[in-house]
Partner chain sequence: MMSGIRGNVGRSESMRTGASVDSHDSVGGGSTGNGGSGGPGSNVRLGFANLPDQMHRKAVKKGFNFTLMVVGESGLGKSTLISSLFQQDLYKDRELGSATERVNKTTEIDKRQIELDEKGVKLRLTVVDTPGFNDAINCQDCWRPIEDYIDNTFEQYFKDECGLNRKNIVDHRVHCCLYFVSPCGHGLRPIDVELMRRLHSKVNIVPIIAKADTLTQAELRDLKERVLADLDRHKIQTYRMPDTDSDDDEETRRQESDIRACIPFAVIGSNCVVESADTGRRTRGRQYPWGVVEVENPKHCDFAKLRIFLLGTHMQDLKDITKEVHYENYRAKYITERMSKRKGAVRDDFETRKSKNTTEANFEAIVDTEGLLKEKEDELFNAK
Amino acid sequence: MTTVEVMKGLGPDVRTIKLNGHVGFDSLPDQLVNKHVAQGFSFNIMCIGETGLGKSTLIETLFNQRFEFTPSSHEVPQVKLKPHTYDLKEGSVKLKLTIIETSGFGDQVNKEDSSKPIIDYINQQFENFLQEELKIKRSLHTYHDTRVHVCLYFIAPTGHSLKSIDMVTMKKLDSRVNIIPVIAKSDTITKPELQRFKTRIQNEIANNDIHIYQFPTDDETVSEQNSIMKNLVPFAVVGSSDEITVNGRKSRARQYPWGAVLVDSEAHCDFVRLREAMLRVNMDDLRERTHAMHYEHYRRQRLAEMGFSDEDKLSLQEMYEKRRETHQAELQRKEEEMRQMFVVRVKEKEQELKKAEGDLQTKFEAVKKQHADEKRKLEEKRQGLDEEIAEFQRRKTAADNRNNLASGTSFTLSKSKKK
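Throw up the structure of that chain alone, the form predicted together with its partner chain, no partners.
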């Protein structure tokens, strides 16, 4: 005899019935799971941390695969995000894994704009999903969900406390994505130092109201595990893809002259716990929270921007029409304005040109007058010169005549000369 728990929250006209035999709808979860498994899951991890903290290595260690990330240099002028998508398969479960890595985070001298590209990327993914949701003909069940499900924030192993950029960035991101802080390269820190460091970070996170991802404790099956995990945050991890043989077994480790750090050993680092917490136990909860909390938050903000709100009680359709009308009116008004401005400008230009033409005309006249004056002057001078020449000739002939009279001969030279 199967019994059914009283479902809370139903109205008075819903009766709960006790079943007398096996109906069979207890296989619903299995049907759901089978359908999802056939579709495949998608999971998007974002890794934020300074260059050289081992983000790529940790992802490779987590998924036990070599992804061939290229290490970035320190001289990137602005933070950039590089998403890579991979298809993984474990058992019969297909996973579309997208890894988004920051490059150049914390390298610039002025780090004030470091978080902007990250926030833009997260919002862009939410926006894409929102657009898909609002489409008339949409295909949500085949849509490749690129929203960021979890953000691993890598803290540098200084041993003192969080850096200022860590705090500021986490504060900006805590309402948009699930943050799990991890201490990178934690094989630098001894056990007592690590405890102090973790306590200090936990205090700072609490004091500054940073809402990192809380592992869910309401489900009994996982609540115990998750409460242990909660105390371990931030996870102190060590990543390595190199294998060495220890005690006859091959395991991933980092070999030092003074010993070897085994990545898979719980006594050496928290890597195994991180993998459990993130992948084995809470992966679905992370996706759920991204959709139910962060995405809804974004959607509400965005629709409020667009002018929709819950108080007007208008359907989406009517809101759209109204919006469109106002928008059109606005456009028309702007067009009118521009046209008027154009006319005014053309008039001004015409006046200017006219004035310039007038100026040109007067200048031309002046130059012409000047030219005429000079010409006249030259003419006068020429006349003067001609007269002088004539005078000179007359004098010459007179002198010659006198000479001729004096000598008594007459020549015709003067005549020919006169020619």
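Switching conditions: you have the form predicted together with its partner chain, so give me the form predicted alone.
The next block holds one chain only.
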């Protein structure tokens, strides 16, 4: 909400009066400037695009500084985010710059979850800031704000149309971050092809209801510049840190056998316009839009999840007590559910044990019966064997008696013959 909107909301009872002399509060802008210059600023840029589109080179060209980024491989199994923070100083202004690389984006065969790590990272930075705001003892003036202020989305210079992954990713990100699309390595296609490519991208963004960053035109000091820049989106950029001498002046350029592409020439690419749009004209608006719109949207969602609502006309203490009572009731309900679940589980376990006990008893009776049957059969066999042994002994005795009788008869006959 701007100062003008605030003044309008105060109503007709606010009077405008003329001072009779100098008071001194006209130095407030100078005080604010001095305070913020002393504290320094933070600015966080996220670069999204396929590997090899020159993201690192463009960042180094934007800030005219080599950051020594580590080249990314095409064989990364999943998207990894790599934040790099640098302390820069230009004149008396200190800037804490954070560059977030999206290593491996678009390199996987299955690109369905390519945007998930990016969304999780952006939400986590919002959550960190929210937790700092909710602390009893806050230190926001010294807190390092890591919320992403702008996303440079690099589009491959195919000359045809946006890829599906580009449209899906930008659609998922447009409510979380300020998106500025750029056509990477725009010197690889001709001027007519580039213009047709830009028009096609603009149409696809509009048809798919993708909300990219809109350069503000309500401020008279920048409206003319931003109107021109708005028509250049997506910016056709070329990055290079190499210098050549042209007409006695050193210029950054990409050298080819047929000639050179001057990075700082508006006739060759939109790099100068992109730098003006992002750093020289709208950096503060990008920061303010991140806080007032994207972070505010996240904050409302999170507070709603915590049970806070503007519809409840309650004080913070009453809201806390209400939330506490609701939380206690929820805990009691869950405790009762767990108790009931425990009782049910105990009964189920008892039934399982009783069933197991019945099964064991049945098995025991079966084994006992089997043992008794086998014992009876063995006893019958033993009795049969005893009878067979007795019969055998009887027959043996009879045989012995017969043998003895036969032996006695033979002996008598032999004696008779001798006589």
